[in-house]
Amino acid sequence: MRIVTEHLSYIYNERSPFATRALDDVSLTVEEGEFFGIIGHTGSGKSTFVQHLNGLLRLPSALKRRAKRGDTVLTVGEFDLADRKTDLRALRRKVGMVFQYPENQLFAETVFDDVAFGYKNFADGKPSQEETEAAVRDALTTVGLDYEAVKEVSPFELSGGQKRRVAIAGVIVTKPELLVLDEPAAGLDPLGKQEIMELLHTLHSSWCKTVVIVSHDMDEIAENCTRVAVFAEGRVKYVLPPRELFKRTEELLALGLDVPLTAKLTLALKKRGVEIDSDFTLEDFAEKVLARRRTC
């Protein structure tokens, strides 16, 4: 799903002594088939603007029956979420939304009832007995479980990363053509990192179209997006692909963000004197500088 978003601006607590603007003037378009990270610093703005894109939150023309449209535009695929009459159960079945630590979220009796409430909520009509199961199944073996091992078992007895995992199954139960996450790996080992990015590229391969992760692991972002938004004080900083944006190191720095580590090595080896232009990945950036170990 493309995501097209045009002069998006948004204040929290509005005509109140504590009105605080969240977005500013936000324009950024993300292109179907991305793997699309945004980042910035708590305040940005980033969270906010996610919010937008499956009608958690809502643009004045499309709560106020005659409020006026203005310049601002917000469509996510064939949805128009300016328009009051936009169908919002319809948009949430293709647009997956993931918190951060969704497994906080997780509150059936059973891993089975907790995947199978996102389908009954979202299914076109009441769906069968049997096509609940076949689409719960589906979605566990997709995160990696064992569906007849977890099925039965309370999701609250379960590890972390399980959990995580039949989370991430109760979202992707309906088969979204977007998901949007935030921090997916948040509070996750090394290798709890690597399995979840690894299930997202996954999905991303196979129906859905679109991932848009938020992510305060600069690592993260660069080894798995095709391009990156910055968000600054409720603005779009940068949109750039990651193998550009991390050669803006020291502006980022100054933005109080972070950078890859391969991004500070760079800049290091820089002020020695030497030169190394990878696209900031660990394996890339290795095989250049052995490459110019061996040149030298």
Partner chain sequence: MKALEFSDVSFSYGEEGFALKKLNFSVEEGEFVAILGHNGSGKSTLARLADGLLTADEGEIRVFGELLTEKNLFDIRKDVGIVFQNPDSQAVASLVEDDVAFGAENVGLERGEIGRRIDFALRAVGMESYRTATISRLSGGQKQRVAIAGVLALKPRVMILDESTAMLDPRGRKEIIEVVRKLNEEEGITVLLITHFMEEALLCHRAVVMNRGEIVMQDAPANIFRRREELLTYNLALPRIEVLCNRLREGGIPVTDALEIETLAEEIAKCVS
Contents of the next structure:
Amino acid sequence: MRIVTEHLSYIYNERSPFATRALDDVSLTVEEGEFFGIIGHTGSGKSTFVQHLNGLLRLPSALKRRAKRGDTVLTVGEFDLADRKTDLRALRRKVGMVFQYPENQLFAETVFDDVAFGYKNFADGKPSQEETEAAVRDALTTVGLDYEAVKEVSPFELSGGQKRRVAIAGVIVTKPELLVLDEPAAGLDPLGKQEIMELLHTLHSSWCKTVVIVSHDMDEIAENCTRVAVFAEGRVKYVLPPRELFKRTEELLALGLDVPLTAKLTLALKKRGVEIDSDFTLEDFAEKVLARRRTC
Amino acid sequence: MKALEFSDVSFSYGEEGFALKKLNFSVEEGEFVAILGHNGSGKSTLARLADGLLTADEGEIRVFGELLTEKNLFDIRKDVGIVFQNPDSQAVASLVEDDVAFGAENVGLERGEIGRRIDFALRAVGMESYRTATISRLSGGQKQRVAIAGVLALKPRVMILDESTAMLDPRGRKEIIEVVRKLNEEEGITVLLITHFMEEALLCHRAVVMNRGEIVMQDAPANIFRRREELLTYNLALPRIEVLCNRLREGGIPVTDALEIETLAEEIAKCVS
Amino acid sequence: MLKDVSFGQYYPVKSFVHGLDPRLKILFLIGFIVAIFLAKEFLALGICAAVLFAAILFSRVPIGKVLRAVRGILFLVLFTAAINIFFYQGERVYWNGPAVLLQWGIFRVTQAGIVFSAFLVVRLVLLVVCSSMLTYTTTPVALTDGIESLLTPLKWIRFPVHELALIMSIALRFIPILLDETERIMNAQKARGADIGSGGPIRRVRAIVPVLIPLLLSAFRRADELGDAMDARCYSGGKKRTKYKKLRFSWRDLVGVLLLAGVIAGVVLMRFYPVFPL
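Same protein, the form predicted in complex with its partner chain this time rather than the form predicted on its own?
Starting with the chain above, the whole complex follows.
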């Protein structure tokens, strides 16, 4: 699904002493098939932005919009979110959203029921037991869990990493075309992190054509994303592929953001008169350095 | 002097097997130790035992030579401070200074002294200008610094951070690590840093790796990370910088194990045209 | 972001009223409520209203904000007024014209009825405005401190004043966190197609389960973590404890005391020596 945003602004608690401008004239386009990264500090507006993508936050009513912001555009695939009448249920079926620490949304008695929750909610009419079972089995298998072994287990008895997988299965059970994730690997140990990223790639190449991921981990971003948007103070500062973005290491550091290890090294080497032009993945960086090796 | 000493300590949560098995472990006063391990390896159990939040099934725990028992729990807790994982569930009060005061009030200090402790603690974590701020409006890193200050107000000699950086963004993590390092260097506080961020362990004097309730490795961080295969069997990943160093060495650039960006860049620059 | 709007009424500005000792404000509120209930004539209520108005001006809380508090009880106000207009039995004549203005079955609108219901409306509005002024100008923390301090004499009968105050302050601190959490969980379930807040009562209750269970679990988890954090900071009940913050009287409190005590005494006196009785 293609996401098009033009001149999107959002203010929390408008007309109160707590009013905060969370988004300020944001314009950006995510093409279908991308693995799109969003980076920025807590409070930079990135979470507010992604909550617009499945209609959890709405534009101010159409009338006010026309008067105030005239040209605001927000479309996700075939859905026009500036239109009050957009079918949110149909939209949410196609846009899966995984929030931070998604295991906190588990509630059912068994893993099966929890994963089936979204499937039943979105089904047209009442789905048959076989249909539900097939969908749940698919989802759990995709996230790397053994369906037969976990379906009757209480989700609260699982380990942290497994809970997170179940939660993700509960989102992808409708086979969304667009998957939005807010820091999917936060709080996991290094191995758990690695496994989640591998899972996202599996999903990207199977069900969810487009993936949007919010992350603080710049190495993760550099290794995985096709393009990256940098949010700061409610605005979009850059939208670039990692290869271009991390050439601006000094500007990113000035914004108080981190950069991947490879970018830090590229900068440190540049100061020593060595220019390395890599795409900032570890693999490519090492290769480019080794290619320049002379015997010593 | 040994700040913490575990001798043959075992602990189990009910029937699910041992969380800690005959653990022997000690920390010297003034040391900065990292404890690494995947989720469920027993690192948090260790922290809770040291502070008397859990009681060992077997074995002895000594804090500065004194045996930890039910009776001296209160005094031991003055010496051993602990900061937990979730920045949102540790504060008792809504305002920064009220929360920092909590521990000092609990041990019955007089008001003037509490005020001085708050000054000291907030300065130590660099939050003195937030004294009357509302905690819920702070960033995650700031909340954790307030939590550290709340512990510091008791003037502990040992500070345990039980995955206190796990829920923070990189900026918050950096803030916490810097504060802790300063406390160790300037105040001489013994620090036990429990973490699963391998990069954080690089700053410590010693790294301890736990697996299934046992200590399986104990050495200077650089030496630990050299034993790649072994770490992998404990479900731990190497810090990225170590992965890169390994890759470069395989390709014939003889980098050392300084694991520090500037040094590594220097070494690479020497071998590259 | 839910927390900022719906939690607490505190209006964060600095003013004379904000700076008053919370204990005083609580006592004043009680005194004021008593005075309002004792008032038997419009003049007494008028004095109360004038003092309250002055307090609002000095507090720098916008009038509109204060009146918004009244909106919450608008229905109650209108209902009371209607009942009294239609059923009040008095026959007294206040202005030229018949005492009974309208008679329709059991409904009877009298001059006295209109005057009396106006009186009740003014009384209700004053009650709401003065209570909300307390919450607008006092932080929740100061409020609990004030209550704890005022309840101190109850320690004599072994009433756990300290524990009560601590529970209140922890509750206040966790309300915004739990509101935030509720919003997060609701969003997560909405994203999974949950239909919250529509349909009949049974559907509504069923729809709340996926929000309620995670919320309760999270609250328990937090309580557990908080308990550990308190233990680790040497908490062992109120016995040996000292308090860092002591509430202290200042000159402005004295001014406040004198002013308000005078007004309340005056209003109470007017009950017994009415000037313009209803």
